[in-house]
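Given next, in structure tokens, is a single chain: the form predicted on its own.
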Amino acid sequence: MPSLEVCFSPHLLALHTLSHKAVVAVDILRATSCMVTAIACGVEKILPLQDTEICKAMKAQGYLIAAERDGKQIEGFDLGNSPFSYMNLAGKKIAFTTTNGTQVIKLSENAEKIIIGAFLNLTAVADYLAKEQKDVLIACAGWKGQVNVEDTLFAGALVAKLVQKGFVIANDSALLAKSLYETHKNHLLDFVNLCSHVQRLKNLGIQKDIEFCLQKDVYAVVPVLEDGEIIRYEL
């Protein structure tokens, strides 16, 4: 049986075997949300860089550019954290570059699949793991190093499902993930609500987003890095 496991934290990932396992790398507010939403809109695909200035740079091959620190949309930059914002780019190329999220998936660059994950495709991440029957590790962008609520919540709901797919839990990480998302799945929004990130994104008038992104199964697509790019992955 394929094991399931969890990281609260990019600053806990050198504690993992990354090798020959699938990693979903996970940021709900709001990169991956959004990287889940351009792919499903018809985004091409998309470089996740750590830089700022590496990201700058690609607009000069094509790209448009996409730079949030802090929750807030970079000057100078096209497009900045809001999935809003992903919905009508068919066809283009996007460089992004984030506080945590893009940081999380460079960090799990040995694994051996990085599959993109959010609420809004968590039954077709589900469905693609269980197919892949590889080892999985959840991988939580969190904050800044420290751990926070609303990434611990997807890989709870994650874990959930693949549990009933037979996969089986190997750290406390997914077992105490699972159990906060079965405590709390009924009423995410509220809950999500308390915690420090969205107090710190409301200050920037993003209510829309935040309950956007805590949407199940807006999509049915999984998007995957291949050659150090973000493409849909055909189900």
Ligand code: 3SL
Contents of the next structure:
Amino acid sequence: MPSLEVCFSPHLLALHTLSHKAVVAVDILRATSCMVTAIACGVEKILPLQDTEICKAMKAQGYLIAAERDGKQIEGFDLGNSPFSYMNLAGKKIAFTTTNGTQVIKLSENAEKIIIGAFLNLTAVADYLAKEQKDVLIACAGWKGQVNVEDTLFAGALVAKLVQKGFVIANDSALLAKSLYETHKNHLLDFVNLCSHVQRLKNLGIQKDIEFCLQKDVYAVVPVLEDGEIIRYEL
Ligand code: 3SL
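Right, the form predicted on its own is done, so what does the form predicted in complex with the ligand look like?
Following is the full complex, with the preceding chain placed first.
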């Protein structure tokens, strides 16, 4: 049976072997929630980038450019990091850089497959992984190297689903994430409201983004990284 691991921080990724695994990159607030929304709403592809200047330069190649740092849109870019901004961009290409989300995607590039996960597409991701039958690592973006609650909760939700499909928990982070999710699954928003990133984001007035990003299975879409760009996997 395929194995199941969770990595709580990009700073711990080097401790994992990625080469034969399917990595699920997750940044619930809000990068991967935006990406899932964008791909579900018809965006053609998303180029994840670590560097803001490289991102800006993609404008000349016909991309919309999106950049967030510390929760805010960077001046001079077309888009920030609210999922509501990604609902009407069908057919567009987006170059995207964020504080943590695009970083964890880039750091996972040695994996056999990279999938973009969020509560918004939880079941679609679980079904895809069950079909693939590869060992899975859920890579949490965290916040500047630190562990966060919202990505851990998502990891736990995905672990819980995959255990039901026969996957075998292979590290204690996966066990911890599942236990945290099962403790709080009936009051996710109340629990997430206590976490540090929500406190940070509250000053930006984006409570509706937080509520949106905690909804399960709004989209039945699986964004995957192919040749460095995120596209829709055709189920
Ligand atoms: O860190 C990230 O990648 C962002 O998703 C953070 S924020 O939600 O835009 O603050």
